[in-house]
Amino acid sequence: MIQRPRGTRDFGPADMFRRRKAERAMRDICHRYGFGEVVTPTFEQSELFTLRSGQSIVDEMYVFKDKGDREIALRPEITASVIRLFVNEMSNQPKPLKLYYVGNCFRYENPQSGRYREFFQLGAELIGNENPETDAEVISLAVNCIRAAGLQDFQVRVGHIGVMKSLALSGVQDPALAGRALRMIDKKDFDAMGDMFDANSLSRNLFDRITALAETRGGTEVLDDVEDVKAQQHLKELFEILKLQGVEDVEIDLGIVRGLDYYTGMVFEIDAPRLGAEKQILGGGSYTLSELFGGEAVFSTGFAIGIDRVMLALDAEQEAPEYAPLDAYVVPTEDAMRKYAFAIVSKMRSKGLRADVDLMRRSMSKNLKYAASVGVRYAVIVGKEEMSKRSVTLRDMKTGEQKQVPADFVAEELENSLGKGAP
């Protein structure tokens, strides 16, 4: 028996019902904010991702040569693909451009809870201008996507990478070393950063200032001590706009760095505390990336939601919603009734009901047992006596209650019983 590859998962109907429900809710929020969906290739030239993230990402990617001897990679994330699409085909469109995506990504890493080799993201990119309004719009979208998915216990943290970058560069003259320091801050690996400072005879006073800044969290009052006036003003205006948009439970966290060179300003993360060590479910910020792919420099703000971690957080927070695969299951009592059964199920499907009919030629009792075992809500029994009166028997599979309804109106009766029709 062939097993699925390590770090991947299979999702059955009940799992996909829950995932699609959360995904549809987040998609709906994206549409309400005026974001249009884009789809990009699952594989790209590997250079697209190394230009974005550096050569170090190669060890995490699935990279291979195609039949034309081109180096191809399964996408480890989707932002680079969206910006490549913008540069190739959309750079002349009016701005702001509001784009969102949903897709699977691949990274070769050690699988653990909340971390897989194939994982799924919903993300958004707003391509336009570097200002507080743009950043607030994206943060508001992200927060409302998480709310719409059903998650209640989450924390929003916002920072500004310019604050930490300017401090690091003020005392570390080598940009490469400063970049290494920022990546260590991103990983909260202060021991390694201390060793690097010592090995390169860098100031311990600067190290202490950086670590103190990385621990700075709170309300907008913490910004009064920020030396970068531009970043300070940007975040204050950003928080004023967020408040007007109904997003108030947000914390300043100047230790958010994101670790990638192309981030330019505001950065933010959303955590689900119930997930423990792997609690981050979203990351994003403002950046410039298009010039790396041959386009003109343009400011963007975006985020990516880890759908897998959102689902784990929902599991930790609430019971899974009941999964009912079918609204109705049509049961013919004998072979002569099968033609009527197919006509009735067809009409119900045309009305938008999830309906099925016996395809196994079971007896009526076995069909009712099957309907109960798979969670069907209503059984529609098509019998000879009922059809002589152009009616069917509708059985509530939860209560066992039955009633006869006209065959021509069974779809409408079901819609009302299920709460899908008019009261």
The other form holds:
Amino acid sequence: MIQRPRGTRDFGPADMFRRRKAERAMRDICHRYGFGEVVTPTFEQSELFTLRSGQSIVDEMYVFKDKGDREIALRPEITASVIRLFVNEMSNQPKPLKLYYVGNCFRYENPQSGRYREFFQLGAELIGNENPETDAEVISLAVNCIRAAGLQDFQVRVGHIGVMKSLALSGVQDPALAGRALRMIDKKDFDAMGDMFDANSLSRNLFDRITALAETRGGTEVLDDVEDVKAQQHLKELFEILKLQGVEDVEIDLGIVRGLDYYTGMVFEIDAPRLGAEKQILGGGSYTLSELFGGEAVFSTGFAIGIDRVMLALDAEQEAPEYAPLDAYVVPTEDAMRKYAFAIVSKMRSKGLRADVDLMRRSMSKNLKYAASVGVRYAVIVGKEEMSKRSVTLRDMKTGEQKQVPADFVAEELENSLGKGAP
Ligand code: HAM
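Can I have the other form now, the form predicted together with histidyl-adenosine monophosphate, not the form predicted alone?
Following is the full complex, with the preceding chain placed first.
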């Protein structure tokens, strides 16, 4: 047997039913906020990501040469692609541009629960500005997507990368070293950072100030100690707008650094505390990338939700909903009725019901057993005698109750019994 590659997964119909439900709910929120969907290629020239996405992402990329000797990467994230699309084709459109996407991403990571080599993101990018209003709009969209997916237990943390960056750069002149320090802060690996500071004779006092800032969390009052007045004012205004948008359970966390290198201002993350090590279900912030890709300088703010982690968090919070793939299953009582069964199933499908018909030429009793085992709600039994009266038997597979209904109205009768129109 051939196994699937490490770090990838297959999803069966019951899984996909749940995933699509959550995804549909989140897409619906994006549309309500005026975001339109875009789709970009699954692979890009690797340069798109090596330019600014940051060393940790580049180390994890799937890169290969194609037959034309071009260096190609499977996308590790989708933000860079969206900004490339903006620069290539949309830069003349009136701003702000509100774009969202759903797609698979690839990172060569050490697979574990919640960390995969192929995973799925739903993300949004607001292109045009980075003022408190745009940041609030994006955070509020993110929070409402997570709420719409059905998750209740999650924590939103908002910070500002500029505060940490300027502190780190104030004492670490070598940009490569500063970059390493920021990656260590992102991973909260202060032992390694201490060793690096010692090895490079960097100030212990700076080390203490960085670690203190990295641990600074709380309400807006923690901003009072922030020296960067612009960042302080930005976050305060942002929090006021969020409150007016009904997004109140938000914490300031000045230790958020993010694993990607392109952020310039506000940064935010959402965690699902019930998940273990991989509890971050969303990451985002404001950034500039367009100039780097040959376009005008435009500020953007965006985020990406890890759909796989949202699903794991939902599993931890609630029972999986019952998956009933079929409303009805048409069972002919004898061979002579098989063809007629197709006319009946076809009518039900055209009415929007999820309906199936026996294709295995089973006996009636085996068909009823099959219908019960796959979770069909109603069996529609088509017998010769009933058909002579132009009726069929409707059997409720939960209660076993049966009734005769006119063959021409079986779809309407089922719709009424199911208490809904098209599923
Ligand atoms: P990111 O933090 O690298 O940000 O990824 C966003 C989310 O994708 C994470 O919070 C996590 O839930 C999920 N994720 C990341 N790696 C994996 C993995 N190996 N397995 C499963 N889930 C994973 C970005 O990708 C940015 N593009 C977000 C952004 C958009 N910033 C601005 N705009």
